[in-house]
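The chain below stands alone and is given in C-alpha cells; this is the form predicted on its own.
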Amino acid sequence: MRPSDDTRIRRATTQDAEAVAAILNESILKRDATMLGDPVSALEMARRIGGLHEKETILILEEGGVVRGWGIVRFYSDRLGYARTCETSVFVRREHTGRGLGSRIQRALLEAARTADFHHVVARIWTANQRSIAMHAKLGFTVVGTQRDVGYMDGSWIDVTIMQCLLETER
C-alpha cells in the first residue's frame, strides 16, 4: 500500500507533541530503533520541539490529517568544526511501515538539511534494522562503519551502523 494522495509533510509545532511522543514511544517500547529507555511525555516532546535551534527541525508526515510519522534534523555536535554536520532520525507508526512513508520523510529531511546549509548528514541505525539501512542506502547514504556493542539495552549489546550522506552544497 502506497502513501495516499492526501499526504503532506510540514514543520512540527508544539501542538504535534502528543502524536510525536506516541510514535517515538512505540520504538522505545519495542526496543529496536532508539537507545532511549523510558517513554517520553507529550510535555517533554513539546519542550524539545520548542527548543530547536533555527537550523534544526522536526517534520511531520500527515495522511488525511492524521500524523503517521515524523523525522528530525539536529546538529550532530555542538563543537564548531561540526557546524555543517547534522544527524537525522525517522519514526513511522508501526502499522504504517513498509509503505514508503519513511522514505518521504527522509527525503524532506535531506532537503531541510540542505536548506539549512548542512553538508554532511549522519544516520545512526541499529544494525539489526536492515529495512532502515536499505531505505537510507536507496536515498544516497553510504555505510561508513559499524560500532560494535556501542549500546546496552535490557541486558543485550546493540551494534549501530553509521551511514552518511554528503549534500550538494558550497564547500
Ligand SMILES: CC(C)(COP(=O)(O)OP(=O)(O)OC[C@H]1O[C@@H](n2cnc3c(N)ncnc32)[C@H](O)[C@@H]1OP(=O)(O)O)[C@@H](O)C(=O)NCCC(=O)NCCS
Given for the second form:
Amino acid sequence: MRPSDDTRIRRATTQDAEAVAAILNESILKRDATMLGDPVSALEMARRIGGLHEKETILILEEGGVVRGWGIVRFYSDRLGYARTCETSVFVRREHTGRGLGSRIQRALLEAARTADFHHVVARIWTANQRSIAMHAKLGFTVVGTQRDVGYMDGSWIDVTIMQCLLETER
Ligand SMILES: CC(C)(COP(=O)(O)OP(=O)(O)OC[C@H]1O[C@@H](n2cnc3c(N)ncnc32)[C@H](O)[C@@H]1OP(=O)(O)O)[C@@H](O)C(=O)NCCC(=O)NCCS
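Show the form predicted in complex with the named molecule, please, because up to now only the form predicted on its own has appeared in this conversation.
Below is the whole assembly, all chains and molecules, this chain first.
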C-alpha cells in the first residue's frame, strides 16, 4: 500500500510521547533493531522530548492523523569536537513498514540536521537489519564498517554496521 496523500511530518511534542514510546517498544520487544532492554514509558518519552537540545529534534510522520513512525536527530557526543556531528534513528509501526514511510522520515531528518548546521550524520544499524541498511544507502549514507560482536543481548552477540552521510554545509 503506497502512502496516502493524507501524510504529514511535523515536530513531536510531549503530547506524542505515548505514540512514540509505543512504536519504539515494538522494536524493544522484538529485539531486532535497538540495544535498549526495557520498554520505555510514555512519561520517560515525554521527558526525553521535552529535554531535547534546540539543535536536536524528533519528527513524527502522521497518516490520517495517526502516528505511523518517528525519527530523531540527536548529538552523537557531548564533546566539543563533535558539535557538528549528529546521529539519526527511525522507527516505523511494524504493520506499516515497506511503504516508503521510513524513507520519508529519514529524508526529513537529513533536512532537519542540515538546518541545525550538522555536517556529519551517523547511523548505527544492526547488520542483520538489511532493510534499514538499504534505506540509508538509498538516501546517501555509505558504510564505514562493521563492529563485530559489539552488542550482546539474550545470549547472542550482535554486529552493528556504522553508516555515515556528509551534508553540504558552510565550514
Ligand atoms: C528500517 C525502517 C525504518 C525502514 O522504513 P520503511 O518504511 O520500512 O522503509 P521504506 O519503505 O521507506 O523502504 C526503504 C528502502 O528499504 C529497502 N527495503 C524495503 N523493504 C525491504 C526489505 N524487506 N528487505 C530489504 N530492503 C528493503 C528498499 O531499498 C527501500 O527503498 P525502495 O522502496 O525505494 O526500493 C522500518 O522498516 C522500521 O522502522 N523497521 C523497524 C525498526 C528499525 O529497524 N528501525 C531502524 C533502526 S536502525
